[in-house]
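Quick heads-up: it's one chain on its own, the form predicted on its own, in structure tokens.
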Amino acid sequence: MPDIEGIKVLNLSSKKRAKELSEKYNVPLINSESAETYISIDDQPILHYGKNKLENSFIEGKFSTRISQYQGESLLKKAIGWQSTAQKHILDTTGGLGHDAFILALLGQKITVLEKNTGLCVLIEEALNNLPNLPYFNDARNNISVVNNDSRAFLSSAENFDVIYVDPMFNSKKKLKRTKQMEFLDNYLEEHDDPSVEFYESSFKRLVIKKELRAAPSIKDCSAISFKGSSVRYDVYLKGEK
């Protein structure tokens, strides 16, 4: 899996900013024109993967619209197990861009995001600092931590987490029609993480699992609860929940 060879700065306003980001996750400052995997900051940071770019907002291009009906995630709050009175600790074992995880804060819930590539957890860390300073955007800024790690760190804590969150999907080999953004991750990641299949094997409460909707279960179990939208499933698995 390719990673990012460090991080460059292209204006001295992002010089602070991106020597935090350098600091956190252990990657270089750099200048060199050669890099072919690389974040540069500015007003809009991009990761940049040979000649192609991703960049990552929460509150622009099309996902904004999904932001701005964030309340309507009626198939995701019932795969949740959602209660507006309660907050739920979700364990978020494929980070990706951060956009299911986003919703997920948004809706009051706290979030551990765990994303072993270092460059995508740069862009959701970017992400969520280049948010609007108002109020429920704060508090949902509050409620995720980002880590970069592989998932299967966390197997053996997983029932210390109300529900663990699996989103394999964008690992298909149907043709179907993609976003630019999803293109740009078949390329860079090469190979696609689903740790499905352990963390059913760990002691999980809740195990909720992201599918394209005709797509086959990663796990062989038929107790799974199903809830279907018009492209997308979510396949629940439940343990240890009271």
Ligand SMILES: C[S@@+](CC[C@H](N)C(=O)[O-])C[C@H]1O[C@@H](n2cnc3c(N)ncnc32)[C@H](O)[C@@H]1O
Given for the second form:
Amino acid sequence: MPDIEGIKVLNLSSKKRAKELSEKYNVPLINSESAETYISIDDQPILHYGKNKLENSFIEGKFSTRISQYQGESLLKKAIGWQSTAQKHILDTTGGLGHDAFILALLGQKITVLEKNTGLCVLIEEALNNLPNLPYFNDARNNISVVNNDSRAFLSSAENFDVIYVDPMFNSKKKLKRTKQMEFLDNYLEEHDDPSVEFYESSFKRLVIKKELRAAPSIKDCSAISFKGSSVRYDVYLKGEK
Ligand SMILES: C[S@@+](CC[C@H](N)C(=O)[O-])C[C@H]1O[C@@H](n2cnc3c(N)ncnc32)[C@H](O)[C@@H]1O
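Now show me the form predicted together with the named molecule; what you just gave was the form predicted on its own.
Now the complete complex, all chains and molecules, led by this one.
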């Protein structure tokens, strides 16, 4: 899997932030013109992969519409067993751009986001860092922690989380209604890893697997409950949930 060679600072005001990220993720600050895969830190961070670029903002672009309607995420709420009175601790095992994680955080849940690609971790961190200073955004930001690791490192602690959430990359050959961000991820990540089966075999309480609506389930288990939307489906497996 390609990953970033470093973090490039484009203006002086971003230098402190770039240094913090460089230390947290153990990637060098670079100014080389020859880097192929890197993050540039400016007002808006960008992940560069050859000629392709990926931005990740929680307040601009297509995802901001989902944010403004987060209360209406009834499918996701049902999938995680959302309750207004109790905060769940969710392990997001396939962080990506942190979109699902941020919606869950806005819904008041506590999320540990695991993403094995360092470049994507930095994009999530920066999307959180660039949120306006508003109480509900601050609460959501405080509910998320980002960890750069293969989520399999957490298999033995699955039972410590109320929900294990898996959103593996869609492998469909069909011409899906893909966003530019999804196209980028498809090329950039090259391999389509999916830790669903390993987590199914762990001592989880509640396992939620996001799938394309008509895709075959990752796991054959007739006790699974599916919540279906117009394009996606959540398959829910229960083991140790009281
Ligand atoms: C489809 S994307 C997830 C999108 C995410 N749900 C969102 O809303 O932005 C899948 C991501 O999972 C990550 N991933 C896949 N297997 C993983 C693993 N075993 N550990 C950590 N991250 C993994 C990939 O690097 C990729 O970024």
